[in-house]
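Take a look at this one chain, the form predicted on its own, written out in structure tokens.
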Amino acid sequence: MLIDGKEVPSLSGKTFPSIDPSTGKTLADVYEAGVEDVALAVGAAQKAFESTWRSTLPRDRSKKLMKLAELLSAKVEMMSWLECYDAGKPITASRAWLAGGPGTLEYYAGCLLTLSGETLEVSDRTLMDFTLREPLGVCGLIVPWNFPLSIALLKMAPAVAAGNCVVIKPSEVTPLSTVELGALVAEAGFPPGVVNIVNGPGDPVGAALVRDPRVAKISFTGGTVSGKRIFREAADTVKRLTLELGGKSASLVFADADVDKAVNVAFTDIVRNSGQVCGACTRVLLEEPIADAFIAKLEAKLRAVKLGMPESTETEMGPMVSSDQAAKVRGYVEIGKAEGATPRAYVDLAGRADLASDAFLPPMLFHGATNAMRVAREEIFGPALTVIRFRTEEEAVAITNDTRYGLAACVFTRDAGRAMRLVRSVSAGTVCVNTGVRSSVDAPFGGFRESGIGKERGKEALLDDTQLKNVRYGL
């Protein structure tokens, strides 16, 4: 762990094995905190925000930010091949998704340089109003397990910039690369307590960061019942919050759409991450006349994707993150038969002598499903889209909003006029036309109801990571 500028162990020594998914094998034992390492990680952070990183000038912290950039830049390969194993990447997707976290920290170290507040002017002018964006003071970040080092980055990046300091929780099922980040924290030349990193589990490390009335803000990346539960917990002592939790996201493909780029998309959205995507669209909704050349075309695609282990550059796509994910997903197969769904599955993992490990699934599409049936309402979590068909605009649109989540949608059409009517009535955070959705660092993230509140990415995580102070001078 990282705690006030040093890799220490827990308190307890108390370790964890963090296990490949592609062989059921162990990579690393990782100490595990207990209550007392999250509160001596708190109190490291409380005191440098206090002592040294809130008076640090923005310049400073710039630099630190781009220095950090730097020394990420050289260990990229690294990382992606402790992702590879960790979580079951294939490597060619963890490098590419991992090419990106240079830049991530880069543009925060320019977009916190623009952070300011502004003068008013307010109806009284026996007064001079004006504003300050300030930092919060400690940030508590807790990290998935899907995208560990790109979101720790997402979190650390805008918080540290704003001026406040944190601890980041990884995932205690993929914490190596966020485990190795620390070294590269503290190498950068970051003040003693700026970051510090703490592993475990939800229960008690994220607890005890939740529950800390020094911590002032929780950003979480995770599931919607434990988003909950830290939005209930949190009350106790106000603490700001950004939730980015579930989604149920629709893809709508309109008869006269470009098949074959909506095609490309759903077949992406199954095989990228093995469907462990939270903004991935995994209700397909099909448009009666296109319906079955649609289906056809994906099928063709998702019986010839290459399923393996994900050290080779010739795998698509790889394991599940562990063997309880999927089994969880096997699990929604036989709720998707119980419902009259017809679950079918397009690569078959019989005699796969090279795949040793249970968290393999194959690519799946449920078929004849209805948007009533559990398998349309809820989040799966793994390689499995959900084809739903519609007649017109309107019903597309209902079924499209008729979800207890909103973090994103597709449109596909020509029809300008469509696109535009649909980018208003389509209920979700974040609603793409005529493309996949894919996030980037520069713009805002973060979904409706109960995908979550407050935003991720852009310069808006940046003031979510900020609290405005009036001031009021008298003349």
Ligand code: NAD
Given for the second form:
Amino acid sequence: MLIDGKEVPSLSGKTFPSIDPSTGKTLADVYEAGVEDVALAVGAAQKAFESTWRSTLPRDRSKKLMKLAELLSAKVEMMSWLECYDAGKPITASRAWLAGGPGTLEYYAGCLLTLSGETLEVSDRTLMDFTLREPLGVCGLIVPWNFPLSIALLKMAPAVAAGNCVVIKPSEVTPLSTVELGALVAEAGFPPGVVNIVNGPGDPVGAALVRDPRVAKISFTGGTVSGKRIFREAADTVKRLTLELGGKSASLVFADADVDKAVNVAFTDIVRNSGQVCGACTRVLLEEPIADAFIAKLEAKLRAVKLGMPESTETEMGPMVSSDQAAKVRGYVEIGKAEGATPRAYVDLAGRADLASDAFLPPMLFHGATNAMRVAREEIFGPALTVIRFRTEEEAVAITNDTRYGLAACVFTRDAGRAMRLVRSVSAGTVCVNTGVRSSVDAPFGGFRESGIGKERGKEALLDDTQLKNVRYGL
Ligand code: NAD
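The structure above corresponds to the form predicted on its own; please give the structure of the form predicted together with the ligand next.
Expanding to the full complex; the earlier chain stays at the top.
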């Protein structure tokens, strides 16, 4: 762990194993924090905030982030291998994702230089009125396992850029790349306590951060159930919140669309990271005339996917992050069948002796589904998508918006007027036209309804990590 600028064991000396899902073997034993370690980390962050970081010049905060970006660039290859083994990511995919890590730090190193308040023309000539944008204090950053280092950086960079000090809690399932980040933070020369890292399970470690009255904000990415619990517990101390929760996003494919492009996006959505992607369009809505052709093409591609061990550069799809997650997805195969949907392209892996654990799953599409079925309503978070047919634009919109989630949507059509109508009528935080959901650090991302609160990425994430003070100056 990283507490007050030092790499330290937990006070109890207790550890937990980090498992390679492709073999089931332990990769490393990681120190497990208790509530006392969390209290030390929060105390160190608060001390650093009050004594140095809140008053550090923007230019100097920017330089520290740029230094960390430079150090991280030199370690991207090593970090990619850590996540390959720790999270089961195919090495080529792991490299591609982590190559963006330094860019996240660089973006906010630049963005923070634009932070400013404004002068207001209030209707009282005896006052000069202006606003100041100030940091919040200590931020607790709770990270999931699907993109461990990338999401940790997307939370840390804006928070630290805005002048906050942070305590990062990686997922207990994938802690290793964030442990290595701690070593780089120490080397980059941040004042001790600006960035702290504690490891361990959601409860008690994450929960201790949520309860600590010294923590001003929690930024959480994870499941909707955990997110709702955090929302409730954060109410006691009225914390600021950014919540990035689940999704059941839809891809609307019209008969006039470039069908091959839409097929490729659907394929990528469930193969990339074994479908463990919150913004993946896991409901594919097909206009009747092209539905059969689309399904045939997608099924053929899914059957041919190169499923294999993550360290091979040939592998397109590795294991799920854990045997537990794979078992959860297998459960949905049974749920789907019981509801009357058919899992297609769900090839039998029994003969694949090269796949060394039960965390491997083939990709699948549920055929013959309706939007009322659980496989169309619940987030499966695996390599499964549900195909639903529609006849009219109105019907497609109604199905798309008939969900408690609202993270993202894709529209495939060559009719520009229809595309713009749908951009307005689809209720989701990100709408993509004729392209898949591809988020980047410089554009805001965050869900409507139960998909979350606030935005990650873009300037909005930086603003969400500040608070506005109004100053009324008597003349
Ligand atoms: P999870 O909710 O189980 O855990 C996420 C993190 O929260 C982990 O670090 C965990 O230890 C911690 N945690 C769990 N319970 C907690 C509690 N009560 N208090 C404090 N911390 C707690 O989620 P997961 O299984 O790691 O991740 C998968 C989920 O994340 C999926 O449902 C997915 O949709 C969601 N996700 C959303 C986005 C997004 O941007 N919307 C991005 C990635 C993942």
